[in-house]
Amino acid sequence: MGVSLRELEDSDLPIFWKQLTDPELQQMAAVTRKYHYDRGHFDRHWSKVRSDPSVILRTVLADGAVAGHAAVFGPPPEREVTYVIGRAHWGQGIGTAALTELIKLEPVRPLHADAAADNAGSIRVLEKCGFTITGNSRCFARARDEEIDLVHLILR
């Protein structure tokens, strides 16, 4: 499968909305924001992110189809990575390939990431890309309406 990254296009946003509002994806990600549930917040969030020159934001393509998105954001030395791969594309190595390409675009180290402790797939993707677990904490997960364990990772 060919995985690539490209600049975000307006036509990607309806696909991202569908992915981010998928209850199964929300349950797995656990830590969600207002823009995962409200289209107005979604539109404002993406407008803000797209206008921030410090954010590296890419659409993830799998064999030419939009599979999700990936981004690096935040100030050095607190830069973070995030990625979302739509459920139809899970288990195909797309997240690992996308994150591998994304971190090549960002020379700043360290890079940080967080994942729900029970999201083994996301933790595995991050570790395959060179991230190591540095600790754990608890946080409120809106998608699960409860406190969860969160794993913190870093790429040095």
Ligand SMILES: CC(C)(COP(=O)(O)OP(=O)(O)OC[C@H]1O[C@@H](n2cnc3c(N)ncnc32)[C@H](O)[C@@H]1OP(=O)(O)O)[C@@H](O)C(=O)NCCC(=O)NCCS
Second form
Amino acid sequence: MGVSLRELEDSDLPIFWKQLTDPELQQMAAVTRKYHYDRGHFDRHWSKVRSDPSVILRTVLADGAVAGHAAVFGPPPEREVTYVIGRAHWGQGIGTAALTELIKLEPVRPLHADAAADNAGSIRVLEKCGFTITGNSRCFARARDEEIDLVHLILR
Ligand SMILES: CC(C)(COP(=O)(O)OP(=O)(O)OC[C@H]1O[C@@H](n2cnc3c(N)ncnc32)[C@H](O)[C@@H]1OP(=O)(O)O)[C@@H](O)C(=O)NCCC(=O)NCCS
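Any chance you could show the form predicted in complex with the ligand after that form predicted alone?
Every chain and every other molecule in the complex is listed next, the one we just looked at coming first.
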């Protein structure tokens, strides 16, 4: 599987919308935002992050197909990574390959990440890329309509 990152193109957005509104993906990610549900919020969110020079935002390609996106955002020392791979592409090493490439684009350390404590896939992807668990907290998870345990990880 050839995985690469490239700059976003407008034609990626309908694919991201389909991925982010997938109820199974939302359950897994748990801490979802309004832009996971509402097209107006979605459009405003992407237009904001695409015009923010501090955000590193990339489309993830797997064998040339749009598989998801990955990003680094926030001010140092709280700079954070995020990534979403569409369900059709899960379990093929794409998340790990995408995060491996993403963190090469960002020299700032530490980098932070949060995952629902039961999001084993996301925690595994982070650990395979060198992140280590540093703590837990509680957080409201919109997709589950309840408070959940969140795991905090850091790449030093
Ligand atoms: C989490 C996510 C990025 C994983 O992407 P992926 O491409 O399927 O991950 P990979 O194929 O690189 O898998 C990496 C490892 O995680 C494991 N893994 C992946 N999904 C898993 C799951 N649901 N349960 C348990 N382990 C899982 C794989 O077995 C692999 O482990 P191994 O190398 O020891 O065999 C993807 O499922 C996703 O985007 N989910 C929804 C959004 C989300 O949760 N984003 C992260 C927010 S914190």
